[in-house]
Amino acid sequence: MKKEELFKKFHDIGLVPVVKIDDASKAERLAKAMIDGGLPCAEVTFRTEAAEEAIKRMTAAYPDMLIGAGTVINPKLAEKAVNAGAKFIVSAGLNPETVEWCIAHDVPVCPGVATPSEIEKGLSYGLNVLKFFPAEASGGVAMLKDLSGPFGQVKFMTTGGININNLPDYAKAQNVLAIGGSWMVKADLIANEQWDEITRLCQEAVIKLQGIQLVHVGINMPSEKDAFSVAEEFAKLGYETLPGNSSIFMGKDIEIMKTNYLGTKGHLAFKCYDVDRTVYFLKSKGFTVNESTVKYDAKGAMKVAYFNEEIGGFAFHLVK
């Protein structure tokens, strides 16, 4: 897989297990529990003398899954991981001859990173996206925020301190790529196989993700007049009444449109953190973008998508 489709799949997945195994025999268990939970990848740690025989394991079960090697602290494990199937590199820090060797061998490396000298460092390498590790003892999203003006060509894995509480937090970070994470695959729940609490901890991981939230709901009138007729109505509630060109607001919660626009009633909009990835998530929930309908930022990112579905009558769409 090539570096530029391995990061946007780190993107869109957005959330990566960084897991620490004892017992290899259990990995294709562990790799079915993060799938089902809708994880479909894995940094495994060079913690254990199990992590290589797990990545060959995984791999070979199931192949299209995201797969890769943490804690490579030299360019001999670096060698191991990629040979035992591991699609990518992670480290702590930014150890030259291990990136030397994944650059002349054309693996995807992420070095750890946590000041502005080693991201000057990676940079030099031509990395572009980094591991930002201890996040959370480095500074978190705030140190993140600082070093997105000096860095701005710079996209982070964030790791360390991450958890279900603070998620949203990263996710929303213009400069975050994906987010590591080991509380959903923790070693304990390895250990005592509780598959089905791992796939429950990654689906919650995966909802908290995207951050989607109902901003307003449109319905829809066949003429101006109608729309302005129930208009009226909502202003007798209090709503103010805030004219456009092809729809009447009343506040930010209700958008009436002035024809009958997509959806058989009208339609839901919902906020997400990254429409991005809320669109790749939804995807995998059978649902269908109608590509007609999205709209792009100046840095090629989505800004609004409709999906063809409707919900209740209802067509929906996101917005950042």
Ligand code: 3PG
Contents of the next structure:
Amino acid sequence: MKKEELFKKFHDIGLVPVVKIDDASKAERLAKAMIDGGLPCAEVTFRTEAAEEAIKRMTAAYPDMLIGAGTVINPKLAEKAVNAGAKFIVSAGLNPETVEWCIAHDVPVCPGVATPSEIEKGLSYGLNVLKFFPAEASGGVAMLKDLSGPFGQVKFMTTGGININNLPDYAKAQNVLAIGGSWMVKADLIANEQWDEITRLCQEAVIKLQGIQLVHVGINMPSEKDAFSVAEEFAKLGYETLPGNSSIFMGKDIEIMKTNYLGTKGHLAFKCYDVDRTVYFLKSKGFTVNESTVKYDAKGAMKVAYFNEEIGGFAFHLVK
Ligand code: 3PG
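Form predicted in complex with 3-phosphoglyceric acid (3PG) structure, per the form predicted on its own context:
Following is the full complex, with the preceding chain placed first.
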């Protein structure tokens, strides 16, 4: 797989479980637990003897799953991982020989960096997706924000000390491509074969990653005149009237449409951290995008998208 395609998938999935597995015979069941939890990807670390065989078994059972190798500390290990089926190579640090081997063999590589000098080293290899490790110990989101100044072209896969509680901080950071961590696939959960718990932890993380939150309710009215008379009613409750072209906002909470716009009863607007990513997520839940409603920002990222389906008679859209 080309690295551009791989990194786009990482962005959309948004989370990469970091796996340490001791017994390769559990690999397929672990892979299934992650897929069922909405995470068809993993970094299988070469911290155990079983890593190579686990990669082989996962990629054989689930060829579409994005399985890569982590803790790859030299080119020999990179070769071993790729031969086993790894689609990408990750390491905690930047080892020039490993990076050169991967580039020479057209294997996507994501070496670890924690300082500006290491980032520059990565850039000198033409790599603009780097692993930020250990993320929390190296300054976390404050460090990422500072790095976005001089290194605006770099996106990070962040791992190290991330969990369900600080996940939203990383999900909001503009220069984070995807977030990795071991909390949803802890070694003891694998050893004890707690597949349902792994699935649950993955699902919980996927939901938390989106940051979906209701921001306004849209009310359809047949005409501008009707819209303004409804606005007068809400104004009595203390809402500020903010007339726009196609609708009237009452503060931030209510949008009164001047026509019978989308939705039998009206619409609901949800904000999220990344509209493209949440569109990907909701497509996996069976929703389809109403393409004519999609708006993009200057960088080509989605900022508004309605779905074709209604929920309880309400159309709904995402907004950044
Ligand atoms: C890694 O290699 O990326 C880390 O071991 C993952 O860090 P975590 O265990 O703190 O999630």
